[in-house]
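Coming up is one lone chain in structure tokens, specifically the form predicted alone.
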Amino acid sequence: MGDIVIVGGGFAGLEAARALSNKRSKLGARRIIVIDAKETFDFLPVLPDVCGSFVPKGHVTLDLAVYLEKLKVNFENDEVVRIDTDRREVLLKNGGILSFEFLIVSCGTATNFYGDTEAERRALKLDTADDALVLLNTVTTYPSKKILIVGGGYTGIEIASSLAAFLRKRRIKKYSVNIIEKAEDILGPLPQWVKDYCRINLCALRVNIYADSSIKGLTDGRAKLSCGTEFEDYLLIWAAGVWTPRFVRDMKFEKDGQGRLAVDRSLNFFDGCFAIGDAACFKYKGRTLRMAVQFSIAEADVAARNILRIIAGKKRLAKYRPMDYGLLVPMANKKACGKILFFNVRGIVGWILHYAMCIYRSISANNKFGIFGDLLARLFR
């Protein structure tokens, strides 16, 4: 009998820990151990609001040690450097080794610079609440810099709208916020009406979009785009893509282009080993499931249930059946667009629905009431 090790304290990891803790009587003497290099859980969907000064950092973070102690779950505040599935060991940066009987990989993803070391050296990113504060403080200190946001996906658009709204709130008249997107249009595979709505709304916020363009050259004082446009006195923000941590990409199992572990319908990638959330490549109806909080939490429940079934000696494992409730692209001027179930949603209704879901998905009462108060303040400001 060994331990249950969960790598990653994000949405998926914490939900798996909670689900297993609730069935502790069925685990025998097995410990539940969560490993994370950060001391806090950061509520990722609201980080763009932190960098725009609309939500304070304290409303989007949760102390992992305190929360897991309440669940009677062990916490290892360390970085994973390698997972040896044959020896069933997790090797930590501090030299420690954790043996496991069951493993859940739920480490999420981080910013991918695609080998551009110059951009990585110069750019700000938005992976954590601390990153959001750094971004906010930098823009506050240098409001006249030309802001270049590389990446026109969800994150890039949310950052752009938050910073534009923040600079308008500070009455900075000649601000410059620009989205650089390599593809022919923003928001990749989303419906055309969503792209059009967001583009018009970004235009109202005076955000410029450079589609079919990429960074061609960077110096201390100048950034040049592939389309020939040049920017002086710039601030670079990278939101062009993500991939899994190195230790996941180094594992011997099948992965997709982002390094996500390919799993079967039971979320297995090896005997007694599961991948969930953004670390998992789950294919449904011929397509890879997108990264979303709703899928991460549902997958965590299935993985926890399957560990309990194996412990109970049951050979048949539960299958994960995705239920897509929709998606929304929120922007900082109280507008959003997307689809909820079978309905297209746009405007302030979509914006309120986004934050209602954020409040619902928040873990602690402090986070829930904090974000709710921020929502009310913005509605009636």
Ligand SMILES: Cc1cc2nc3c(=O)[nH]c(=O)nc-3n(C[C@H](O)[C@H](O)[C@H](O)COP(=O)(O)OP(=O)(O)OC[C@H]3O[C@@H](n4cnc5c(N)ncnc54)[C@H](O)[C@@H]3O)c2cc1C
Second form
Amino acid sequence: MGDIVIVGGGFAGLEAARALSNKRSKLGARRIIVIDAKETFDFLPVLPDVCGSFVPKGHVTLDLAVYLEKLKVNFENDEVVRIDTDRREVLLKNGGILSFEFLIVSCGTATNFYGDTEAERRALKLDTADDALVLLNTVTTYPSKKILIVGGGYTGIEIASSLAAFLRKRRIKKYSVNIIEKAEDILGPLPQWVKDYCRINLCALRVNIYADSSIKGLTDGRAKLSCGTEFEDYLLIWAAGVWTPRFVRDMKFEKDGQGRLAVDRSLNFFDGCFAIGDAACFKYKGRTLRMAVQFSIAEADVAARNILRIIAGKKRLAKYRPMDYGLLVPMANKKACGKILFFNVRGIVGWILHYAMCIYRSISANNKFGIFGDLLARLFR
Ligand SMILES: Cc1cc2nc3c(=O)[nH]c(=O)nc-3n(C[C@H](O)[C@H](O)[C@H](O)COP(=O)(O)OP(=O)(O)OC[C@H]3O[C@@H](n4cnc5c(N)ncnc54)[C@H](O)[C@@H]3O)c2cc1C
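Output the structure of the form predicted together with the ligand; the preceding block shows the form predicted alone.
The complete assembly is shown below, putting the previous chain first.
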């Protein structure tokens, strides 16, 4: 009998730990161990608000050691560098080795610079709450307010709107926030009306969109775009894509272009090994499930249930049937748009719904009340 090792204490990993901990009596002597490179769980959907100083960092972070101790789950604060599924071992950066009987890979994804070392050296990114604070401090202290955001997906748009709203709030007149998007339009596969709504709203915030453009050259003082436009004294933020951490990409199993592990309907990729959340590539009705909190949490419950079924000697594993509640693109001027269930939602209603989801999904009372207070303050400001 071995341990249940969960790599990553994000939405998926913590939900799996909670679900398994609730059924502790069925686990026998097995320990549940969560490994995370960070000391905190960071609530990613609210990070753009931290960048714009609308929400303090303390409202979006949760101390993993304290939370997991309450669940009676072991916590290993270290980075996983390799997983040997044949020897059933997880190798840590500090040299430690953890053996497992069951494994859940829930390490999410991080910014992908696509091998552009120059951009990686110069650009800010938004993977963690600490990154959000670095971004806010840099924008506040850097004399030039010429901001280039590479990537016109959700993250790029949310960062752009937050920074533009922040600079307005600080009464800085001469700012320029620019989104550089390689494709012909922002927001990839989303419906045209959502793209149009976001474009109009970003325009109201004085955010410029350079579609069909990419970074052609970067030097200390100058950034050149493929469309010919040049920026001097710029601040670069990279939000052009994500991929899984190196140890996942190095695994011998099938992966998609972002290095997400291909899983079957039971979220299994190898004997007793499951992948969930952003680290998993789950195909349903011919399409790969997008990265979202709702799927990460639902997948965690299925993986935990399947581990319990294997322990109980059951042959058939539970299958994951995704239920999509919809998506919203929130922007800092109290507007959002998207689809919730079958309804198109836009404006302040969508914006409030987004934060209602964030409050509901937050884990601690401190985070829930904190985000609720920030929402009220912004509504009545
Ligand atoms: C800016 C932003 C805004 C978003 N907005 C929304 C939204 O509005 N709605 C929505 O549904 N989704 C949103 N998402 C996506 C959502 O946050 C993810 O789908 C969700 O966080 C995935 O959960 P996860 O547990 O798989 O990964 P994560 O939450 O990313 O957690 C992964 C954990 O693994 C740890 N880890 C990584 N590598 C290692 C390693 N080598 N060793 C040890 N630990 C490791 C990390 O430290 C992290 O704690 C947003 C994402 C971002 C970045």
